[in-house]
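Below you'll find only one chain, the form predicted alone, shown as structure tokens.
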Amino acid sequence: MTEAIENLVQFIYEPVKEDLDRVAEDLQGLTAQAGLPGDGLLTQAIGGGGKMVRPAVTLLAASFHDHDHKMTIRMGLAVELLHLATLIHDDSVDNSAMRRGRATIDSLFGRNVAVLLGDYVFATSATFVCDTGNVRVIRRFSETIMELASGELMEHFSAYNWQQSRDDYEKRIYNKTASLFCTAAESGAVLSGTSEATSQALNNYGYNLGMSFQIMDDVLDFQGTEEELGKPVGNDLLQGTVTLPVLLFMDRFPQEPVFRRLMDGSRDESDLRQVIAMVRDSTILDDAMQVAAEYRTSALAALSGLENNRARQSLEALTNYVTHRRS
């Protein structure tokens, strides 16, 4: 991480650092309380040092109104646990051996354990949401679990489908990624007791931030290095996941022989690696980053009517981080 990015991250987290530290402490405390069988099972799952972006969004969104910090810390913990549960299941579905440079639960303990642990973490996240006692937040959280699962199913059934549309892709990444950003932002706002207009503005912010975040993930899958990504470059495409860079490349160069082979049913790794190389050597990644930047602009617009306080400045800075990060 460059010094400029480190400074940006510090600026983003500064207004909620104390509460975010509490979320991290509570997260680590779960490993001692869980009493799960298996040597270090939960520690391995949550010990990867994630960026805590989603709970930070929850805490920042709550900062537009005086509120009970205990409740928003609880919600931030629930949001991060839900994110971790999706990663555990994700790695199992994708047969991923590494995540953030660490061995995955699937690679260490097998798929059955990974699925069961993911279920355990999902359920644990729900208990913390229930602690808020807010029916609206509980319902939205439940809907998000449905959307996340739907996104994973859509990704599975659209694998190697070279005829899917941009709308198909956007629906999938909303379910898989942006839905949780929406919930992270809206739940923080609702639990703070702010106005409905502010809650909806922050939900809109979360949507656009989440869409931008996933598109940048899809760009980095081609653009990053294995060291930065913690997985092979082009891993998504090698798994058959068709992302925005590939869709844009196919639109621009539909007559490429490699695409004709793929359309005819080829799943040959050499063909997939050829597509990865062609995308990396073109201007397509710049085009995809421009789409991410458009979502970033919409995220900033969603904040424009809110009080220009320190939390808003952090949320605005977060949009810059999302479109400039390397992992």
Contents of the next structure:
There are 2 protein chains.
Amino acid sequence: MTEAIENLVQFIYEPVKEDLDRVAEDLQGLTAQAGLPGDGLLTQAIGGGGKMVRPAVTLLAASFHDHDHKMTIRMGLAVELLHLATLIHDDSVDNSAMRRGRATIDSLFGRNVAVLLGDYVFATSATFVCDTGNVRVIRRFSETIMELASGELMEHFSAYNWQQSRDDYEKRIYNKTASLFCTAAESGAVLSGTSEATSQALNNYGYNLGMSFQIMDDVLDFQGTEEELGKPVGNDLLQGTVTLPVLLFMDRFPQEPVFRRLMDGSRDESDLRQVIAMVRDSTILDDAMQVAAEYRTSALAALSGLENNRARQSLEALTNYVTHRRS
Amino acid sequence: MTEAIENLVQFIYEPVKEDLDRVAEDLQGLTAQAGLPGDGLLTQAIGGGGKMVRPAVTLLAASFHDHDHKMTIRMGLAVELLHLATLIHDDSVDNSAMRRGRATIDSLFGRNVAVLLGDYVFATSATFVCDTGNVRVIRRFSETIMELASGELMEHFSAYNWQQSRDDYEKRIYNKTASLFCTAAESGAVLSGTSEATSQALNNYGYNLGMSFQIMDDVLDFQGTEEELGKPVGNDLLQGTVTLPVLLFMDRFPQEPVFRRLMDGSRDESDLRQVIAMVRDSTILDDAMQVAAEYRTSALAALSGLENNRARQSLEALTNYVTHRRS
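Could I see the form predicted together with a further copy of the same chain next, after the form predicted alone?
Expanding to the full complex; the earlier chain stays at the top.
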């Protein structure tokens, strides 16, 4: 991270630092939990913790109303655990060896353990949401798990489908990524006891933040070098995943021979690598970042009616972090 | 099924037939649900439906108090869907090609789809439980998913461990099987609004029914022929899963050379096949069925304080079905 980004992250987390530290402690506490077979399974899965963006959103979204912090800390923990469960299953589905600099459960213990541990972590996260006693939040959480799974299924079934529309792409990244950001934000708001209008505004913020987050992920996949990314440049496309830069490429270069070959069903790596090079050599990534910036604008607009407190400033700054991050 | 067994099943389901038909209809209705990619995925997974033992337990357990049938039908649907989700993941973990006479999701669409569809069905079942609005029942349901995953993990990590105790085995089959029977029974009771004592009695019944159900499963794995079973006789043991008949074998024949070879770490198929033959040629399966019969006695005892209505007679008859079934 550059110093500027580091300062930005500090600024964002500052108003909820104490509560976020509790979420991190509770997460580490789970690794000492008895009852789960397979020594160190959860320790390996949880690792040093991630960036904790999602629980930070929950805690910041709760900061527009006096509330019971125990409840929102619990919700933040559930949100981060749910994210972790999806990573365990995603790594198993993608057969990934490394995540956050550590060996994945899949690579250490095999796919079967990854499937079952993922199930266990999904269910654990849902149990923590039950501690809030709020059926609306509990239901929204289960629906989010449905949407996450559905988004991953969409990705699987739309691989190498060059005819999919922008709508298909947007629906898919909502399910896969933005849904959990909506839930992270809305649940914090609802549990804080704030007004329905504020809860809806924060859900809307979460949606737009999540959409720009995933588009930036899709852009970053085309940038940098294999060494920086730890995976091949354009890895998504090499696996058949059609993201926004690819859709913009298809719009821009319909006369290119490689475009026609793809439409005729080509999955040749040489063709895919040619598309990756053309995306990198054009202004397509700038155009894609422009789309992310539009979601950023909508995220800021969603906050515009809320009290201009320190938490709101953090949520605003978070939209900058998401659209300017380099990893 | 023999005619006697068929009559028994009819007798058991008769008092809740109408509600159970609704559960089956709602289950089939899900296959028409829009929003899930992959044509016919749920249709294939749900198939013609199974024996519906678990939702029958929920509906019968609700029959000791006047109640809102919509609520218990919804709960029965959730319980059956949860069972289905575990089958989808189990088939993926075991790499099974067939289930209930149909090709599995794993064999038709690959393991990745099986993992993601299983997640989707788990979450769908949890969402249906939210329709009850009862946080106690919702939490118990999430805990059950944790226990199910935990039981499967125990099975994985205890494979080929010949030193495990009866306690280890009982804990494992509680997690893997009896936990969901407890939840099926207790949730029906709680949602019916009956007394706490009745709910606890029905949870206790579910526990003992579930334990005898799994022990009978473990016995059936050693009985019959490969043609009848659709898998090798003693398949569990061939995969390293140590069940009650194997534990009883180890107690009975500690002087056998094959016992010593196992203790020395042998996983030779010829040794495992010798154990299977010895289990079949001895009275060990009768002894294991005797243990199942003891759980059956405890299940009946759990019911003894309840009103002697038609539902109770069904629950009693169900313990007979479980301990006398042949598949």
